[in-house]
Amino acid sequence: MITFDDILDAYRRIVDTVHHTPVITSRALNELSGNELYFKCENFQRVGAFKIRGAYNKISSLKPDQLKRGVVAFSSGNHAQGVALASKLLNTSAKIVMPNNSPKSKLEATKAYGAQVILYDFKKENREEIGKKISEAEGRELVPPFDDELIMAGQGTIGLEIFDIIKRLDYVFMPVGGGGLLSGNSVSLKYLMSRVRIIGVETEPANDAYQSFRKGDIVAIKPPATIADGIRTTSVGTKTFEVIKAKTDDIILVSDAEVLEAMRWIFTRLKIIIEPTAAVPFAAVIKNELKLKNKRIGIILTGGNMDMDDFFDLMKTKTND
């Protein structure tokens, strides 16, 4: 299980490479929710998402002979971009296995950073198997999207930056896919704010972590049909889940429609564009299933990588409902 010291080590490796992203507030959204909200804007991070943190921490920890052989990863988009940029910065080559339904903007950005993209049919093929075969055949180091201590520690550096700005929070909400973000920041935030409650959020179709948390064992599901492409994982990782069980206070669910509503509020009030996955935790705060009132709540906006046509189509869909 990763420790707070692991996260400090990760931050020392990445601090000169990643952006120290801002925390912003909105009186209108405070009034809407009945709470004091603090949005950590990882949509302003390099590659447009938090994933560069874990990817750079992992790849920068490799030995020279490993860097010479290159790396391989599998991802729906944001981890792909993080690995691609980290590889470019560290002068190593990257092959990225991506589903054939990945957002166009994420595919193009991954290629622009210099990575070789290998597409697969997510309905018929297994991305992990493809990645492992490439790793074994070419000697490339596998850089998993979440189930790796160095990845988890890198993602957990967000908590350090939140604490730099805000010394006390009652709750922090964040999306959960494979669990790298949730596990890493559960460790950092619980260490820095001992009384804070950590809440992971999924959409209803992508409820594997929700089920796993309640059962106490990992539950796998079929590839979920949700607009939140960043959490279309079929199960949490074995390493991430051990941390989540120990450090996370709850995992709750929202609908895709509630995510769209949250995106609309953030666009109209914060004046920023985020991808659906980034809106998942704010959707939970608006829904307020936990009956929170007058609480200080941190919300991690995980990324802003979305095709503009898709974004405005979603906004029109919501407006016309």
Given for the second form:
Number of protein chains: 2
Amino acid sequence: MITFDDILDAYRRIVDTVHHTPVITSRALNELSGNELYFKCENFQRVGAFKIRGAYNKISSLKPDQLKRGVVAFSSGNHAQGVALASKLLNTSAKIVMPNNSPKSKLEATKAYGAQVILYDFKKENREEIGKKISEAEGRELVPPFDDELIMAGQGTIGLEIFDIIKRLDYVFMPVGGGGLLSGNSVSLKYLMSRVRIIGVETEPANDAYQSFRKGDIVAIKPPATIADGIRTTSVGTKTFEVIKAKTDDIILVSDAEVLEAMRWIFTRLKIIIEPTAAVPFAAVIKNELKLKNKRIGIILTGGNMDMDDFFDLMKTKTND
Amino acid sequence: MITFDDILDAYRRIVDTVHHTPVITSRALNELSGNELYFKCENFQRVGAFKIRGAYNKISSLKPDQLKRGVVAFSSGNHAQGVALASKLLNTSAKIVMPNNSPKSKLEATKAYGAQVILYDFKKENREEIGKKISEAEGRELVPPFDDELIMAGQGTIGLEIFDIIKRLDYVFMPVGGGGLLSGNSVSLKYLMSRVRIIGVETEPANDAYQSFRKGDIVAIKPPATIADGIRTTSVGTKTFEVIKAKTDDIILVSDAEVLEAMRWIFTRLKIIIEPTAAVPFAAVIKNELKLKNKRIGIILTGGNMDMDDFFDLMKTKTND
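Next up, can you give the form predicted in complex with a further copy of the same chain of this protein, since the form predicted alone came first?
Zooming out: every chain and molecule, the one shown earlier first.
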């Protein structure tokens, strides 16, 4: 299981490369919530999302001969861009296996960072198998999206940066997909803030981690239809789940409609662009199933990558359901 | 004519009330421009725009008996919200004369700050006359949108905050409507950065300041049809123009289509929400009529207040003209 030392090691590797993203606040949203909210803005991170942290930590830990052979990753989203940019910065070659229905902006950004994109038919083919085949045939190191200690430790550096700005929080809310973000930051934040409670949030259709947490065993679901495309994973990982069981306080659910409502609040009050997955934890804070009042709550805004037209279409959707 | 001391006085009055807004940068936009760009984010300011600076400076300078009688202002936009919030914070009553076609978000925000909104028919009535009538009948102090030394000095405090973060800039670009922002910041920035050049930017339909600057006398135009609603003023003020003539280096023009293109870049790369007027100076930097290369350029993003649906409609407009 990863420890706080792993996260410190990760931070030493990535600190000169990643942005120390700002923490922002809003009187209006504090009033709306009845709590003091601190938004950690990873939408302003390089590649537009926190994924550069894990990817850079992983790839910068490779040995020279591994770097010579290059890396391979499979991802429909921000992990692809994270691996692509980290590879470019570390002078290694990257192949990224992406579904042929990926958002145009993410395909283009991944290519723009110099990675070679391998498209596959998401209805017929299995991206993990394609990734493994390339890895074996070409000797490329596989950079997994979450179930890897270096990836988990890299994502956990967000907790260090939050602590750098705010020394005490009662709660920190963040989305949970495969569990890389949640496991890493459960470790870093629990180490730094003795009484903080860590809450993972999923959307109702993507409730695998919610089920797993309650059952105590990993539950897999079918690919979920949710607007939160960053958490469409079908199950958490074995390494991430081990940490989540030990360190996370709860995993709770919100609806897609609640996520859209949260995006609208962020748009009108914070004046920043986030992607749907990033709105998931704030949706839970507004919903306030835990009945929190006058608490100091950290919220990780995980990313801001969206096709502009998709963003507008989403935000125009009526949510009176 | 206002001096640097007036701006320091203003800053002492407002410093505990306004946000010291961040200055942000983007590798991608630096590459696009070929220059080093520094964006001063007044879209994150209280009331969502820089106008709180001038309004608070003006109203906090009133005498106790004036504060007892209250204030009146006319504005279709951010000045209304600035006066409303400043009045609330300073415990005075505000009446704001607003056109009946004002964006819903701005009407609601103005009322939410506790101001009384007086609607008028923008096709038939003159807002200045209505404002003056209320001022005379009720003894309320008029808080003008720009042509007032305390307003100009308040807006000029942005220059102090830019200098607080960056000590040397070659150019600073900002929009020009009535000239409050441009005059105040020409004074503060020219005092603090010896060789900086100050560029005011208008859209082509709203080219009154451009004409005035070239002619050396104030030129008035008909109410212009431009998407940059913050600079739909028909002429600069006599006080603001005196400063602009003395301190501003140039006033240049961009098209509405170029403003939309600039908004798209800000959306996709900076991941922040700005209103069209705030994109005007960046549009000029992209257009680069002045052929700048490897310069350090400050850009004032003046505000971020827009109805969400208006924002989407604008951003979806094709700009292949």
